[in-house]
Every structure is written in structure tokens, then in C-alpha cells.
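Taking the form predicted on its own, here's one chain by itself in C-alpha cells.
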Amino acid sequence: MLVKVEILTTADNSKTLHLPELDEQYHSKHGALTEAEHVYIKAGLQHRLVSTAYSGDLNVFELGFGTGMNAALTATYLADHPEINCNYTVIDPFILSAQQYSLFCEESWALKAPFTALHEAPWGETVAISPNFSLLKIHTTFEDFRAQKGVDLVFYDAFGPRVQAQLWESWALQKCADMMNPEGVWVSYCAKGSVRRGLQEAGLSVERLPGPPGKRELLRATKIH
């Protein structure tokens, strides 16, 4: 569990957590909700579903559960898409306490989602959160994680390279590529040149797209073969 976190209201009036010891936020100070919707829902989830007229099982992997925002937004979006059966796996070595995650219960995005159920779901067990959204939270590091099934969509939401440099190195990006099914999509807010090159070296086709407020670009990568 993180020793100390502080609540921070971002530019779009949504909240995130600030880690004073690392001088890092869980989401962008330029807009936590705006960033998550722009990067992970629009450039990630919506793109993955529309690009192949997707239906059936969708295996999503997220690196970093945090406040649960990406999972909540995904469950909310898929509530209107019963043709998709989402298996959502997320790993995180840090677990927020009930006191910490309850700070977000009244956020607009949390009110629309089964927010409490996402956080109260036991770690290490697959839990049906809604008719078409199952959640598996694993308390581990990416170094120790082993995927049990192919992944169709990767939400790569680690802390930035300044704080978690090892998670942006070639081995981690290659691991993502190895986990992905053909036509699988990887998406992240980070557009650092070394990350783009690492994704390309892992055999993925990489796009640089307009980023959310405060970010010029984001990266999206697709497994072509």
C-alpha cells in the first residue's frame, strides 16, 4: 500500500491522487477524466471495437488499477454494448485502501459505473461485475505477471518513465507484444521516442496520435501478425 497520497483536483474538475514522495500523479493534472477518456476509451477501446466490428469475448489487460477509473469507464461504455463480453485483467503492486478510493465515489464517472464493486472485488479472483464485464485484479508486478490468455487490448498506464523507468524498457514492451492476439491494440498516454522505437522493435505497428490536454501526442500500437 502506498504510504502517502494526496487528493488533487485537475483542470477538468475531476480528481486524482498525488504522490508527494515521487512528485507524481495517477492521472494528468490537465484533466484526469479527459485524459482517460481520450487515451484509453476513444483511442483504445472504441478504436479496437470499431476497427474490426468486434463482437464476442474481449480480453483487456491494464497495467495499474489505481483509482479504478479506466476499468470503470470501460464497464460503463460496454454496458451499452451487450454483444461484447469483456474479461478485464488488471495488475497493481499497490492497493488503495477503502479510505483512499472512497474519495472518488461521488465523481461523475464513478457514479455511472459499478465503482464500489470494482474496488471491493477480491484480489486474485475473477468476479462478474455486470452481465458482460468480469474483473480479475492481481496484486503483482509486471515482472512477475504471466498472462493466462491472449490479450486483445492493452491499457498501458504505468507511472511515467521518470518514476518507473523499467516499465518502459524494451523487455516490458516486448512482453506486451507477446501477450497480444493478432490485431490486438496497445495504447498509452506516453509518446516518448524510446517507447515508440521499443514497440516497433517488438514487431508492432505504431501510430502517433494527438494527445489529451497537456500532451502533444499519444501512442497506439497494433499487432499486425
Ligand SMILES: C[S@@+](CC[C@H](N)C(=O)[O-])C[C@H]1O[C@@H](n2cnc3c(N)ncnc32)[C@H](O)[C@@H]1O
Second form
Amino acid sequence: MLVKVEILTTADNSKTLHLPELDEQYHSKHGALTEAEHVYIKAGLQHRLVSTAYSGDLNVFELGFGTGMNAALTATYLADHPEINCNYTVIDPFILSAQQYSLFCEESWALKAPFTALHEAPWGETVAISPNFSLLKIHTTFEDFRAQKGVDLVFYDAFGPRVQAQLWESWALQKCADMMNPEGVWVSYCAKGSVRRGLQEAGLSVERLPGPPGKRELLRATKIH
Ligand SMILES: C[S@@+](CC[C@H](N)C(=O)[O-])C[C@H]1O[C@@H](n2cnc3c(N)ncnc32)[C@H](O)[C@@H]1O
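Previous: the form predicted on its own; requested now: the form predicted together with the named molecule:
All chains and molecules follow, beginning with the one already shown.
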């Protein structure tokens, strides 16, 4: 993806990246950090762990490493949960340069996490970032990704349907469902009706939850069987 990337300060003072040619952001303009914590950490990670008193291996799959915010927040959260051993797999066809990601190094969320280690970890290799967080970054698109099995938690963080409609179609949602373990959870900021129906058609049980600032709802889906 050879597009221009600009830095944008969002409503909660945290930064995100803006793609002027697509008029799209990596996170919400209403608060990048607030959105990531609300959607992926509270509605996703925390829910997955608390709802079943989870312990042991937790296999997370994220679509879109981007700035590394979700990975960094997950590693930070799990630093207080040594009973969980997280294997975090993330894909992205577009790798930020050191110059681009270093803009985030002094952010509060990045300071608490092994942020630079997440970015410097080589692509295509599993790297132990902390005692209970290992990272595998795969340089590919979701279209080409050879789906893995045994995923407990999916962070679905593609650009919005206006920009990347294909990543919100039935095939993509079914691919997610097929990767998930029973009781696995899929979560995203997107609450579009067609996405909700696609998740249901993929056999998942879908909840509409209150969204972060600027968004009425988010979607969370659980694999029952
Ligand atoms: C909304 S941003 C994700 C933000 C990221 N999770 C973060 O915390 O910064 C969307 C991400 O999806 C990636 N992406 C674009 N096309 C993709 C594709 N076909 N398959 C997988 N990822 C894609 C982009 O490069 C970008 O990093």
C-alpha cells in the first residue's frame, strides 16, 4: 500500500494515522486510545478472560498490526495476569517505518508496553516479548492468509467497509469463525447491519454493545459450538 500517511491527534490526545487519499484513520478521531481500550481490551480481552475465568494459553488473532496499539495494550494488560500465556498472531500487508511508529513512542499507552520490541520483532518469526506474551507478525493480506486454527480471541481491526468492503463480506467473517475455538470471541468497532448478519450466518452468536465515543454500537460475536 503506497499511500501517504499523516499523523493525527485525536479527541483524547492520543495519536493515530490518517490516510488523506482514502480519508480514513487507523483509529477513531473521537479518541484512538479510548476506542482501542473500549473495543478490544474491555469488550474483547477482558470479557474473554472474565466470562470463563480463563487461564492457560490464549491464542489471539488480530487483523491489522498498524501502529501496534492493540498488541501493546494487550501485552500491558496481561503483565498483571501471569496465569495467561498469550500467543498473539497479527497480519498486515503494510509495515510502518521506524520513523512512522516512533511518533507513538512517547504516548502513555506505548510507554507502559514493550512497544519498540513489538515493532522491532522480525516478521514471520514467533518472538517472546515478555514472559507471558509471544508475538508472530505475518506480512500478508487476510485474503492470502492461510487461516490458522484454535483462535480464542479475534481483534477484527480492518479499515472500515467504505474503504475496504471486501474485508467485511461473508467470506471474511466465515474465515474468522472457522479459525475460532468454541467459546472464542470476535470483536470489532464496526456495527454495520450486513456485518452483524454475516457473523450470524457464519454461526456466531452476535451482541451489539455500546460503542466508544462517536460510535453508537460495536459488535461482539461468540462461537457457541
Ligand atoms: C484500522 S487499521 C488497524 C490499526 C491497528 N490495529 C492499530 O492498533 O494501529 C487497519 C490495518 O489493516 C491493514 N490492512 C490493510 N489491508 C489489509 C488486508 N487486506 N488484510 C489485512 N490487513 C490489512 C492496514 O495496513 C492497517 O494497519
